[in-house]
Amino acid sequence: MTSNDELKKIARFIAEYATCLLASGVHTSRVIRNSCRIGASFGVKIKMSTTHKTIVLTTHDRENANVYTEVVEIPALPINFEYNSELSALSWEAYDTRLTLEELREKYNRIISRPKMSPRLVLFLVGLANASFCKLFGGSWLAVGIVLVATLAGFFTRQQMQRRGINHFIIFTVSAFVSAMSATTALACDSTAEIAIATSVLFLIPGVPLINGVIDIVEGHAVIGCSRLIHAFLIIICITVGLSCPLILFKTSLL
């Protein structure tokens, strides 16, 4: 039998853990199974409404009918698929062990305190990978190394602005125009200018909300799945702004 103050931690507990797993990229029902999984392992139903911005969400206690509702605000966080394998971990291994909540809290503590990847690294590899998109689809040696630093320029842009908490869409549609307008350089060169410019941006490419979107209007979640995928279409508009000012600017033939 779970008191109400137990029963109250607890669904802060889950509340936490659950916008974590939504804030990171996780798609609805991977995050509504493993917050239910965890409240079973107390003992304890979980209801669990979602949108794109918020979670409702209700604990029952079977044994006395006790019942509390949490609403809590989803937060700004960066896709992190560590976070999606080692939660979804721990809510096995709260259900398997019976983890009491101080150490299943210790245990989540200590996942998301881990140090994050260097801003410097990401940087670096994320021109690396977009570069190697350029090569994948046939731009010249010369292309993908003005696209290496077109991308880095682009995604430094991003950092910047995120750490001053800018406008997200904004945000997108500055990075893209940074990103292509170095990348209009090719056309000088002649060198596969096309390619360059078109891959300059897929950095900038919303992969996972539009995954997610599609997940969780297939397994029933209508209201977020559709908001995810109206969210990611505005930053595809966003992206298409920031792209086609260079072009309009420097190579109209190619619009």
Given for the second form:
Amino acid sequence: MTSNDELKKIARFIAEYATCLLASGVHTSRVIRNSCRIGASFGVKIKMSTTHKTIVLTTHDRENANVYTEVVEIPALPINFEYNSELSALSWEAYDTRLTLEELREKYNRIISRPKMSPRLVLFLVGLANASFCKLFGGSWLAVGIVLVATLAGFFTRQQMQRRGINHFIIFTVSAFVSAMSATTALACDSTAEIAIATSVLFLIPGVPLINGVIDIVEGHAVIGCSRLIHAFLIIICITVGLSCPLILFKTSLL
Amino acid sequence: MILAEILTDGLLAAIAGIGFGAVSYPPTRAFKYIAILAAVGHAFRYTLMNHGEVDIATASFFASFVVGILSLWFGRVSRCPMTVLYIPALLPMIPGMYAYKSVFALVMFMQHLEEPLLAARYLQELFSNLIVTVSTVFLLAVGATLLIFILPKRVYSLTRQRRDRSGRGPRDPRDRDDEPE
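Show the same protein again, this time as the form predicted together with the partner chain rather than the form predicted alone.
Starting with the chain above, the whole complex follows.
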């Protein structure tokens, strides 16, 4: 038996939990399963409907007729897989050990406030990744070095713009432009310049929404899946635009 | 010699997987598994493509299916959901050169609208490269996801703590029937 007030508190928590998960790049069916599991740990049924921007959430008690419904907005958060695994584990913990709502919220807050990996380290790792990508495609060592520098420049641009809260379509266009433009230095001195330019923008590819979109669609959440794919395609178009500028400028030397 | 090539390919893919994974902030314990998955997946695809004469889309499908199976096992060991491990591991397999060639063909097509012969050539290049890119990415996503349909129960409980670690013991037996998947 849960009173109306408790039901509301549970719904509020699950609303926050589910929007955080959806925003940080978790596919829809997992979000719904995790939320229902937490609901079940309180003996409450959860029904939810998700779109790209909002979640409609209803909690109801099976033993009395209490129902509480809420529409919550999904914030724009960066992708975070740590939330994916830790918050999923939290839902199992809640279910298996019957945490109270206070304990649950405390653990949730502790996970949310964990420090993230330092931006410098991420920058360095992404640079190395893209450089080794260039080698995978058969670039020369000189091209690898140029891609490393181009990626560092492009990703640094992206981080700085993200910190200032600029529209992310602009961020992707500008970062792609910066990377591809830096990579065109390879044209002056290297035979594998084409590979260098091609790989310099690949770190921007939105792999997570692409794969999540496909997963959502094949699992039957077609609306949100298509929204994710459309979003990913818009980002790819932005990368294309950013990459096209240097291509038009240097097209004669690329042929 | 062939073995050395395959190993180099795997090593480079592992570095790429770690870097692309870092953008999406996986838990620290997941990094070593992401690296292994990326290496195995890419090296397997390399072998299929260069020594098995399989095309890039089909090879990507089989490689990502293998990555999916391994990520189920690693997910159990590291208590991470499968997607956390396999999405970063699949990123090095994105067909970057084909994607680039499509963009280049699009740009060149626009520049040669007045010359039908050249325009037709670039249009054909645009389409063939685009089709390879899209089908490879789609098959990559489907290959790894396939396991979710084959073994849903096991996939969905990877992050569950083993029983009896807490003092509170297992739940009421009468609640058994409403256990969510």
